[in-house]
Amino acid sequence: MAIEIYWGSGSTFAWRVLLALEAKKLPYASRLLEFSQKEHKTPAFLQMNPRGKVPTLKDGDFVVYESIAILQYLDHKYPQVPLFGTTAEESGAINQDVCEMLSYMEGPVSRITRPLFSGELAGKEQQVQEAAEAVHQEFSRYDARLAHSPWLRGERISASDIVLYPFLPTLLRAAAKPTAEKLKLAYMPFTRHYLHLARWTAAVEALPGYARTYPPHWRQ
């Protein structure tokens, strides 16, 4: 029975799992939920995930949710194409990256994207600009690392890359909103500000199967 992944278009958390499935070349059945139709709040879905959130992965009779937990499950269950390394040292370093991204990237990115996507920027301009500066500091760190290797942890893609990547297109899409112009977020042109990070982004987007992970509603 194929892995089933329940996800929502534009969810950075779900995007991580889709990228992991493609990177590991695992067959899966895509279950795209429509938030506008409350499909993530149906009794059937709430039986799998009582929090009513995505992503949720079903593998046979086993169900797991929370994106990082899903990545860890996939790596233990299907160890080919390891995303968390093959040694204790690699695993420690990659998990360190993941923890830092959750601690220092996730919050600031959310404080930028939510007001811009929701149209509720008024009164939050300073909050957004402060968050943008925090993200610039993190981007600078990753750009410097990528000057010396194709992926964040060496010669092959890892969970470090998969957890970080969805933040970038989501952030840049928000920064392209007309309401963001007055904020001078200074992300564009991205290749001028972050040459190595831009090259890395292109490498992720060149992965086989990447198109299947792209948020459908962004194509409209």
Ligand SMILES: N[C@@H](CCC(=O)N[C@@H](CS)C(=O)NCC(=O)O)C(=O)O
Contents of the next structure:
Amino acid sequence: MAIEIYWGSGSTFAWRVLLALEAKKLPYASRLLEFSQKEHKTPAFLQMNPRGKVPTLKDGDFVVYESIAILQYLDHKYPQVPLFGTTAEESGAINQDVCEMLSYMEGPVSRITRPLFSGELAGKEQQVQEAAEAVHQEFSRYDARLAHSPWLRGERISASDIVLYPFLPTLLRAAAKPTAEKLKLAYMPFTRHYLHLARWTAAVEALPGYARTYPPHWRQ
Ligand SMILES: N[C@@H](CCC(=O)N[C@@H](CS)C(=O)NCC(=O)O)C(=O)O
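Please give the other form, namely the form predicted together with the named molecule, since only the form predicted alone has been shown so far.
Let us now look at the entire complex, which starts with that chain.
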């Protein structure tokens, strides 16, 4: 039975898992859930993931959710194209990146994207601008690292790249909202601030299978 991935269009967390499946060239059955139809809250789905969230992955009888846990599972189960390195040192370094991204990027990203995507920006302008400054600090670190290597951890793609990447197009999409025009978002203009990060973004987007990971509703 093929791997089944339950995901939602535009979910940065689910995007990580799709990228990992593509990077590992694993066959999978795509189960795209419609949030507007509450397909992630049906009894059958809640039986797999009682939190009713995506991504959720089913591999035979085994179910796992939480994007980072899924990446770890896939890497142990299907070690070809390792995403968490092959030595203790590589694994430590990549896990350090992942922990930093969860600690220092996820919060600011959601403080920017939630008000801009929900249309509820009023009163939150200051909060959004402060979060954009935090994102700018983090992007500057990654940009400096990418001046020395094609991927965040050397010569090949790893979980560091896969966990970070979905934040970028999501933040750019948020910045393109008409309501964002009046804001000063410190990470914009993106390509002018971060030359290496921009080159790296293009490399991720050139990966075979990338198109299958792209949020379908963004194409409309
Ligand atoms: N920490 C989780 C976050 C998962 C998450 O929040 N998913 C969102 C989509 S971006 C979701 O399913 N939200 C639906 C809901 O909470 O009802 C992960 O890394 O997988």
